[in-house]
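In the form predicted alone, a lone chain appears below as structure tokens.
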Amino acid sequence: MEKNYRAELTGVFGDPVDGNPTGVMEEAGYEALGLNFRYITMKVTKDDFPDAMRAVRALHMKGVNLTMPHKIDVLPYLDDISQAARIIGAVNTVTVRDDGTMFGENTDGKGFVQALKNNGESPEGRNIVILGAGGAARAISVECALAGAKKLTIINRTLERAKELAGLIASRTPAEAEYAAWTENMPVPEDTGILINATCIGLAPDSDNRPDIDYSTIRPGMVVTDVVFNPADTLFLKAASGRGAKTISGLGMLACQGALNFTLWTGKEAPLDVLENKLREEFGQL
């Protein structure tokens, strides 16, 4: 029988993108599964992008991650995207179905929600405060009011930001919706069930910081969450877990938004642990 020496390629669109850590994730998935598929970390900037997107469908390629500054800039190249997608205006993977068509996905807020079940917990019925109302923000409290949940409340240092995406939320999903401004030393509303940062304070080398909360306002029983994959143990963490909240990391979040680009790509399941195991070995968390 003749082999087949040529490999299915996907990849990473960006700029910056030098510091993505999704290619060593994704490799190791297929690598575990015996696939022969790559994925290439590739600079490209806005002005690149459209000979970019045309090299998707040159090179036959199985599909690409966007990260900044081309989610938003993907849609006019697509044939198709989510409901979730559409919802929240922009795309972080394209599909390239076997008949030439390229669907577009965003697996932000959809990873976010599996890491909530792997874990025992759903966004459904349960109110929800989001920290943040930039694009994790966005993308997150979109999949978790179409999973059910019952308010989110978006809070945010720039009051119209948080006013936009909560009249989003309220427009467009069955959910309920109220914004606030994120002021010093702020409470967590009483009835929350799920509190989550959607924002990037305490990623590394910023580790030593946390969201400016009364974290005596944390009550056991509530979830805790956050968007912040390294490290996986934040500050932020850890203060909610010394109040006896449950915690959940974002490297979770991280590696089933990698699970389901697989998916999506190679039409298998992911090997959840492999890809969440190499994202601790590359954070130098195992």
Ligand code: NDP
The other form holds:
Amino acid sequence: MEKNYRAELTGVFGDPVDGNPTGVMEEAGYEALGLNFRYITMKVTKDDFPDAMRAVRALHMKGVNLTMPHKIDVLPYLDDISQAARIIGAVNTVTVRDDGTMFGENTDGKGFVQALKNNGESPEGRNIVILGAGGAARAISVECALAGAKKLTIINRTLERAKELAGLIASRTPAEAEYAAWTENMPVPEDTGILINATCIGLAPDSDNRPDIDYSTIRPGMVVTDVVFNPADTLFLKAASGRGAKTISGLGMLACQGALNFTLWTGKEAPLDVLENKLREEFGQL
Ligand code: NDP
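Please give the corresponding structure for the form predicted together with this ligand, as opposed to the form predicted alone shown earlier.
Below: every chain and molecule of the assembly, starting with the one above.
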């Protein structure tokens, strides 16, 4: 039989994109499973995005991740989109199916819910407090609401964004939604089941920083999670752990998201431990 030397191509389009760690994680997974797949990190400006999407077809790519500023601009190119991505209004993963049609998914929030499950937790029936109302907060809150969360409380520095996100949850999902402005030394509501930092506060090189909340109101029984993945053990999580809460890192969420992309493109279950260890190695945290 003739040998096949052609690699299957995947990658990410973004600008800026140089610091995006997804490629090393996905390629470690491809290598571990002996797959002839590649993941290329590509700078694509907003103006060049239509050409880049034509290239996805011309190069017979299996799919691409999208990051800033393309997550919304990609929508007109898609033939099909997941329920969550439609509600979120943004896609971070495109899969080119065998028949050439393009499917859009948002794996940010799904990765978060999967990381909860891998740690024996679930959004179902829980009151969830989210700090932040940006892209990550939006994806996470929609997925948690679709996964059966009882109530989402969105707390954000810019009140208008919190209001908009709470309105989206209340109108498009079965969950209840509230919003509030972020006040100084803000107490965590007593009935909180899961508290999430969905801001970039604490992300390296800002790792000496943590969200301004009253940490004495965090109690054992609460689950506290961070979207920040570098460092994995943020000051926010350290403080929450010190108060007896169960903590789950953003690195786990990123690895779970990578695993979902991996399966969408290859049709195979991802080696999650390989993906997670590669990220730890990359961030000098092994
Ligand atoms: P956005 O820019 O869309 O949103 C940033 C959010 O953080 C906004 O709510 C913003 O508030 C808030 N914020 C920023 N600085 C401060 C501050 N000093 N005080 C209070 N609030 C602040 O970013 P994303 O949502 O896309 O990303 C957020 C983080 O999530 C990043 O660190 C990103 O790396 C991480 N991430 C992690 C993933 C993972 O898999 N672990 C996946 C995706 C993202 P305001 O509206 O007032 O500006």
